[in-house]
There are 2 protein chains.
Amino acid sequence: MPSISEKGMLMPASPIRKLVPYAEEAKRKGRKVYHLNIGQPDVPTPSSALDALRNINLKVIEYSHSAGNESYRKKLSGYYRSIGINIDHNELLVTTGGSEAILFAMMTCINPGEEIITPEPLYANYNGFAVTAGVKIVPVTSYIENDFALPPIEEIERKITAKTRAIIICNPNNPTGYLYSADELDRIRDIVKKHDLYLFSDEAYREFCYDGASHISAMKLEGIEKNVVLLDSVSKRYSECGVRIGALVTKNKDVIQTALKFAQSRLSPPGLGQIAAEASIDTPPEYFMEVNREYTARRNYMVEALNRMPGVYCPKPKGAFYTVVKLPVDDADKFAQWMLEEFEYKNQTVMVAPASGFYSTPGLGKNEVRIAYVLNINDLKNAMEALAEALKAYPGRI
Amino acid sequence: MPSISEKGMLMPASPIRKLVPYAEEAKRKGRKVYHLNIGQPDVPTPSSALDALRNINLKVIEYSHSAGNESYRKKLSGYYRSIGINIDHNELLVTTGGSEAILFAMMTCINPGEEIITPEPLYANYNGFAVTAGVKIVPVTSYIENDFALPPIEEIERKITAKTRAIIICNPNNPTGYLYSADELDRIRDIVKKHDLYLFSDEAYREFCYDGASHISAMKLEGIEKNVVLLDSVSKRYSECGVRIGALVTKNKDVIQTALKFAQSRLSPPGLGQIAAEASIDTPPEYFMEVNREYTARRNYMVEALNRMPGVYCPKPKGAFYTVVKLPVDDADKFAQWMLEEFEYKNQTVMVAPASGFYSTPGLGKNEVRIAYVLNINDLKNAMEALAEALKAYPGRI
């Protein structure tokens, strides 16, 4: 039997994969499991998207253009211009989810063996795409003690070598919920410019900023227009993760032309998803205001509930719908498994994502978990109650 | 400005990319252009697929399982069993088109720098995925003089080195339309077994076999069950290229488990496409009989018309809906461009795909083109008439 490739062996499994059988077993026992482990929002998809599908009047579901349907690209570039990102429809490619935008950016800009710097905790799938592209992730650790602010710029600069080709940031951040300030982004811009690096900016959570804080796109940073590659997704914006539609956006024509060749090899992005995504651009502002109100309430409730638990520390994130929380436990992986395998409170339990999977440096995040506040307040209350009881009962408490 | 990656530079552009602006220009001049260059069928998508979309009753378009919705995987494994491929729903992954199945197979089974052997002419996008995966395509030439039959097995065996990890075949073949015989497949099986290679079998055109010829899946070859990875797509089967749903199927559990890690990194295959594809499995046999009748008629018409043109040779393919044709021209790239740029007959012209892009060996296919018979008979007649006139008028005729 022929063997598996080295990259296949290196590919990380998803941080929660090991836990899935325990969650399934808990459900088989009739236990209610609150899923705080994944970023699958419960927010309804805009009706304009669903209506567009219900009114579909195609005879043949054809390939779209490899760069995406022109009608969608035009409307999407209008969306970007409406938020001050001045691009036209030839400066973006429609991708199969934000995932493919990340992969195309790495394949287009970085050679195998070269390096990409990223603050950690990081979006875990960057590791997978880096393995696929043969690229080395170089982490710069941010700390819960600073609420996961950007590490000092000297720390980042110290990691730059002759092999460094890019920096990737996720803003607002998955998994920490951290929203970068204008000052932090300016510091990133300065080193990107100084060392002529690419800056990949993953802004899938742009619409999820709280407390009146505003999101600053890397596309607006002056003097590095040809260095910035925006990686985007409609998954969270319109609560349509399943359509698998994202975008790669850049003023760098060489990057667009090269990424298009990768796009041509896979023929086209999903056609039905593009129909839904195009219709979603008409979503009225009230939808986002309502979503923002809801997430703000959830976050406020959750952060307070967590910080009331003895030994727990939760920063108050300004964006996305995640937070990385410090727990008074010996090992968050064990704790997460124990909650599913052995614990119940009123026949309920909680699934969280151990944070170790969001660090690239081995050994970090051992007593941290990522929590996604994607449940309604009532479920969130029950989940927090169960989590508080679990922390009291857990034998590995420290 | 930071530079583009080496892989980005190496990525081949699509074989017809250069011609697209000329086609657009011809249309701007008011000319009718018959597209024989792409495999976008005009056959209607089954109504069951479109109805499933029109009746969608989701509130949230959520991520599906990374391996694909369980309901779809179960139904799809039933489809495979119905054609004698004995697998269950854990022996397949739903992929984003057949494209992603090809990429996952390469990433999972072959290391960068290692080799994959394939008969040429080959599906041009294998080149792109090979660049992405860092894998070297090693072609074994098949010849139009033999109607593109499998090259002698000694020819293939001679190409095997310490770096060879896999053979990839496309059956029925895109671009040649060739359908492998039981005997040819047995010979491939023997060397796969002898050298313990992977056999990737791209069977996207399984349903398109003519003259009563039957398709033999590589999944049925005895003694190499753990070596075979079936790469599949619903694009052509149900005329729904735009849904971007394919599958990677294998009895090799290590391959499934490893490919699943690549699948997890991109989260999930398209959700709406899976709905359409799942509903398509109910398509009644009459649909396929009608499609088969139609393509047989088109093929018969086209092959005859081509072979009537002086200096032209067209094999009579038994599968898919392509044929590679030899033309009496100095350079098929130039001829294809000339037809779009300078030629018209009754204000009509034809777009074909020069075959050079389907060869991996430089210099081959110079007087061949790939023709897709995806137009109705009437359009096909006009296209053949225009092509015959073009061959008479072309200054580079030999």
The other form holds:
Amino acid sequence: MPSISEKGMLMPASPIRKLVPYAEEAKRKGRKVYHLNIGQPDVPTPSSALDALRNINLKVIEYSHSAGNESYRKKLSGYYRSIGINIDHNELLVTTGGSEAILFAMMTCINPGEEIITPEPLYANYNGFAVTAGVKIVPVTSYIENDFALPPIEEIERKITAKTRAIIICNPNNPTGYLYSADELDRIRDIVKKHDLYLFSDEAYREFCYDGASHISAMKLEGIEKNVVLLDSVSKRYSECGVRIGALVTKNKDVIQTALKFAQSRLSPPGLGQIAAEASIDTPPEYFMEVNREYTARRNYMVEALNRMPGVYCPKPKGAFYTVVKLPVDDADKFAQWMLEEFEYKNQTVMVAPASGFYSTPGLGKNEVRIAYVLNINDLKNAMEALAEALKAYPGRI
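How about the form predicted on its own, since we already have the form predicted in complex with another copy of the chain?
This part shows the chain on its own.
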């Protein structure tokens, strides 16, 4: 029988999705499964997007320009200018989700075998994208004990070698919910400028900042304008994960021109998705205010509920809608599977994402999970109650 490729063998399974078969089996048993494993918001998609899809009168759904529809790119550049990112429509590419933007950035800016430094825990798919692009993720560990703040700049600098080409950050962070401060971003800017690196800034959760905190885009960092590549997505901003529309944004024209060649090879981003995303830009501010209030309430409830459980520690995230939680268990992967296979409380159970898959360093995150607070308060209450009972009953509790 033919063998599988080395790249295929290296590709990691998703920590977010690998337990899906166990969840499906639990549902077949009649159990209610609360999905805290995946960032699928339950807030409604803006009506402007849904109306645009309902009212399509096209006779042919055509290919778009490889860079994306010009009408959408112009409108999207206007959105960025409205939040202080001064670009025009020729300084961005529309991509098939934020995922493709990340992959295009890696393939455009980094040679196979070269390295990208990133704080960990990290968005798990960075590992998979790096395998696809043939590049190496070099992690710098942040710790739950200080709520996953940026590691000391000296630790980052020690990781820089002749093969280092970029730093990638996710701000606000998935999976930790950490929001980088102006001082932390200035320190990242200084090291990028000193070593002439690319800075990939994944800002898909820009609108999700809490307690009056503000997001600072890497595009606003002075002195590294040509080094920054902004990676973005409409999935979470407008609760439309399924339209698969993202963006790669940069003032570096060489990066845009080169990434466009990769974009041409995949022909075009989704046509219907661009129609929905373009209409979404008209979403009124009240939508985001209500979403922010809702997520703040969910976060506050969940953090308090988790920290009341014996042996559990949950930082209070400043952004996004995730947190990484330390549990009193021997192995979070085993615990997550056990909850789906063997546990039920009032015919309910919980699905979480083991945090080991959000680290690149082997062995880290063994007693941590990522929880996404994307369910309504009532469902969160039931999920937290079930999780508390699961921790009492788990045979591998420590």
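Residues that one form lacks are left out of the comparison. We call the rigid core the largest set of C-alpha positions that still match within 1.5 Å between the two forms. Numbering follows the first chain given and starts at 1. It should be emphasised that the depicted structure is a prediction, and the values quoted were computed from it without experimental measurement.
Would you say residue 17 moves between the two forms, meaning its CA shifts by 2 Å or more once the core is fitted?
Yes, the C-alpha moves 2 Å or more.
Just the runs, please: which groups of three or more residues in a row shift their CA by 2 Å or more between the two forms on the core?
In sequence order, the runs that relocate between the two forms are 1-3, 16-18.
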